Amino acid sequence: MIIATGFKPMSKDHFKEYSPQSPDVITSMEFERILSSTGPTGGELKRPSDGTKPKNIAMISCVGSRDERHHSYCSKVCCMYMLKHARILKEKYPYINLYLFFIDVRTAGKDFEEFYVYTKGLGAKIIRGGRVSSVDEKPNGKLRVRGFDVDLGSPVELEADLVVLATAIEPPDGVDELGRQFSATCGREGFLREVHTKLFPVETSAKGVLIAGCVQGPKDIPESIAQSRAAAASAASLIIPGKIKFEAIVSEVDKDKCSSCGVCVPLCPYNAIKLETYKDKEKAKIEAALCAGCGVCASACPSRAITFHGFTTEQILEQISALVEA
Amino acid sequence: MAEWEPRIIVIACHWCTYQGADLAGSLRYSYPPSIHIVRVPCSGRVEPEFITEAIKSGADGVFVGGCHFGDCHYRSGNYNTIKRFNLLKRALVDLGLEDERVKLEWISGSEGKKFAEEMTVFDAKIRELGPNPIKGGANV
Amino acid sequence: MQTIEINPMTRLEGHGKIKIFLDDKGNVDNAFMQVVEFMGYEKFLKGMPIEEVPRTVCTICGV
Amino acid sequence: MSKPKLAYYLAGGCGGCDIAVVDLSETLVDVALAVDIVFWAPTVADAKYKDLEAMPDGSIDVGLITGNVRNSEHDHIVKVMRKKCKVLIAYGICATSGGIKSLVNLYTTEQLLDKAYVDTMSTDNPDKVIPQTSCIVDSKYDLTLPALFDAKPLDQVVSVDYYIGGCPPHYDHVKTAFTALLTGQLPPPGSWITSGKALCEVCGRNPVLTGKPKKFTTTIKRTFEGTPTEGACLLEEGYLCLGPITQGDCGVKCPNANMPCRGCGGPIPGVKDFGTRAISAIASMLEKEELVDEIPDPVHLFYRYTLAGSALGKKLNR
């Protein structure tokens, strides 16, 4: 099972500073679609409100990443997406204004900051150095944008006729449901967390439930798809050889010993253990293939029947005994 | 005689206490040389004799530590140790051992600087009790 | 003083012992019954539910 | 080929036992033709404790014992057994775990004590006399009494073969125990002789013998709170069942009459620990944590019977 549900864009009505009711203060998700040939206006660069060509074009970054208020994490592409924008546009209509807001600009990687200089090349203007403090309508339907810029030293003002807020990169709705459905659990922010950062990244806490893509965190294209096929070959090599190699550490029944009480079936957070008929009653026994290995089960087992490999009431036990003694 | 250094036990969930004690380790964050950590993949592996066995083999304190709830890697294991645990101790209580000599707390795998100081308070706290009373033979 | 003691008393339960002291002619002086079981049901049983204390005290005689 | 001999004695105990072999009914004419009874006080037969120190050492084949230790005469008396039997076995749970009795670990002597003689509405004792272990009456006559101490099962004290629970024994149980001893068909020493299987395993009332999974209990109730619904499992009604952790050799007895085992059969063989055991297998059954607090004095119910064998033994700092 690969887990591969993408992410939403963080909508702007989140962000009252920056006028989210005004139809020309649009995400970047939004003004992609408006430069597509495929979207709304064929390709034609137009303002929402009047449909007129914009002049002076104000892009802001870090709308909701980096922010205490929504998100901590930054959400990685879009600098990135934001010096494309800014290429196509300067590319194509080489008069138009364009100011872009970063906090600083974020191009790690190969290529990168050569697209970055380059964008720079064609005249983008970028400006450092802190959060746009407010947008906000003028009178005569353009933007005021607010903001500071630390290579000046000093606070800057604009007028845009359209204002492109790079919004975060959320976790869709329901992704917490989904992993509780299949046993994957949630890290804070809200994306599923994959067992360890560098040598399991792929990998959730749940045997055979495997992550790929911004479900896991925000990512660029080269990365989602890197992590989509590391997901796809761990998933082929699980299935491949036709076999089921499972940890070592899971609990097994010893159904002499089992009494039938059957208080560990519906502790088992796995439901690995079911009834089984031996000998003519009804025992336990527990599915090491949906076995996780926490040994709850064997820690409640009133007859000692169940023995929780690796981590067995003797070891455990023993080395109390021996870090007491010491 | 040599002066009375307590032993404690601490034991701690593979995936956040344990954790929370190897970070404490990488931020250099120190905690007292009694504390002594037993692994166990999920709390929920704690048996109570686990806790009872420590005690009559002479440890001065028992600290089990797990993940906030929610964040248990096998989903409810720690649902099941604070049930097993608070009756235990229910019990313990009503057999003469002091309400501070065990403890149970939540860790996380992030929480570093918590766990140096949670092993710090409850080291002070059985300092402040003196010796088990199994080992020290008072009044048994 | 001679002494002749029967510990334990039989075909009973509940452990009791009786000393018998004989004078000088070997009659009897004085003789004592001695019971020297003690339970402590009356301390133990405090704190226990009101409903568990007849299928406890039973076990005071099994007799 | 003789009898093997056969030595019975009660220590602290109440004899409730010794009642458990005379249910054997006509059984017991088979037993007391099959063995020769060398030795059987209090209760039985008329033999002293003198007779028994001179046996030679070994001369006795089995020797059974049935309650706890709990003076200085039954370690004595006990001492003296291991030297004389060949088998030693302890019978009943007083033996085996320690009793109901041994819940006098709860408290020193001076207090139980204190208690029965003093401090009682119902007591005229102004002078507060307490039995002492040895006076001089009439400055005369000079009697003795055994020293009391904490309440010990059997292999606190001596070295054990074969244990036996139950309080008493189920008679039935006891025919399965005896006849296995008299044909030799024995566990390898240090055995339960029993069937090792928790009540459950065969309880009318377990849902899982007919494969149906156990529920979490979701209420606690008391034993006068209701009427347990005919054939349905107590522990999932909320009533405290111990019958996972107890041995079932007593035919069910307790839960066929509506009434919630209280663990008299003492713990599945590996157990070490049965309150422990206990509290880990009730509060995992409990559905929410909330319902741990509205347990009634849980040493009571978990350590009932086997409080001088667990793991603590006795209240600390008492």
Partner chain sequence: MSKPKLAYYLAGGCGGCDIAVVDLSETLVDVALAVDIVFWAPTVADAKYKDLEAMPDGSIDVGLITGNVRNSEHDHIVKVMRKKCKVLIAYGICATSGGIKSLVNLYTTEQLLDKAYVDTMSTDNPDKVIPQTSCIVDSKYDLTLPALFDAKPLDQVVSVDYYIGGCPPHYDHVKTAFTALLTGQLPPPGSWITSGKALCEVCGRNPVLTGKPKKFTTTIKRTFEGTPTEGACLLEEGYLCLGPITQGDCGVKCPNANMPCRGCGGPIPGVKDFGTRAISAIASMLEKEELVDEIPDPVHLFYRYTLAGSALGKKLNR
The other form holds:
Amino acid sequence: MIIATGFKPMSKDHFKEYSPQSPDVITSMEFERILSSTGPTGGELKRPSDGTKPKNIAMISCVGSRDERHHSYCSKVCCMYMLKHARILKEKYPYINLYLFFIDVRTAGKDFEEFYVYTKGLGAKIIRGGRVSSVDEKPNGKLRVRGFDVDLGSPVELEADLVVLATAIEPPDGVDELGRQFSATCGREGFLREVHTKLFPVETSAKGVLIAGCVQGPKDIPESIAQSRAAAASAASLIIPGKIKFEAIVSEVDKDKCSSCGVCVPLCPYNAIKLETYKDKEKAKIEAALCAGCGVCASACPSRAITFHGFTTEQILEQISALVEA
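For comparison with the form predicted in complex with its partner chain, provide the form predicted on its own.
Excluded here are partners and other molecules; the one chain stands alone.
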């Protein structure tokens, strides 16, 4: 099973300081549609409020990202897609005044820094500093943007016809419930958690359940493609041999000792235990391919009917005796 649900952009309605009620304050996803030839304006740049062509555009990064009030993580792709939008605009409409507000510019990636330098050369104005404090509607229909320029060391105030918010990447709705269905855990940010960031980046805590793309965390298209291929290869490695290999350290039920109480069934975090008929009674059975050897069932069993391979009391006593005799 490969889970690849994608992401959802954070709504602008969370940011009252940026006048989200204004039709001329839009998200980057909405702006992407305006620039697209298949979008609502056929690729023509128009203000949503009156259909006129804006002359001054402000873009604001990290809206909801790197913010303890909302999401502490970096959404990773905002800096580069803001620069992409800026390059498209300046190449098509060189007369437009374009202001890009960044906390700081993050261009980690192949040829990204060169892209950044080229976009600045086209005339896009980069304003680095703290978070933009406010976007206010003016009586004349314009928008007043207030921020701070760390290079100038002074506050900045400008008038814009259109404001574009680079809102945070969020996990899609229902991903936590989906994770519970497949025994995959969520991190504190709401994305599905991998077993190990470096060694097992697409495996979850549930065997055979893999993740790819933004369901694991914010990432760009090349990284999503690389992770999807890794997930596909991991899935194929389980399917192609026709057999599933698992660790020898798994739980086992002595059905003659099992009292059929069923206590272990709901406690198993990997859904590896079920009841099956044995000598006209319902007895616990552990699916070895799903068992992770966590020991929850063995510790909870009132009949002491569940043990680990290699960890029975008799085996441990034999090991101790062997060590003492040696």
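Under this definition, the rigid core comprises the largest set of C-alpha atoms superposing within 1.5 Å between the forms. Numbering follows the first chain given and starts at 1. Treat the numbers as computed from the prediction; the structure is a model and nothing was measured.
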property: Core-aligned C-alpha movement of Asp256 between the two forms reaching 2 Å; result: yes
property: Glu44 C-alpha moves between the two forms by 2 Å or more, core aligned; result: no
property: Exceeds or equals 2 Å, Cα of Leu267 between the two forms, core fit; result: yes
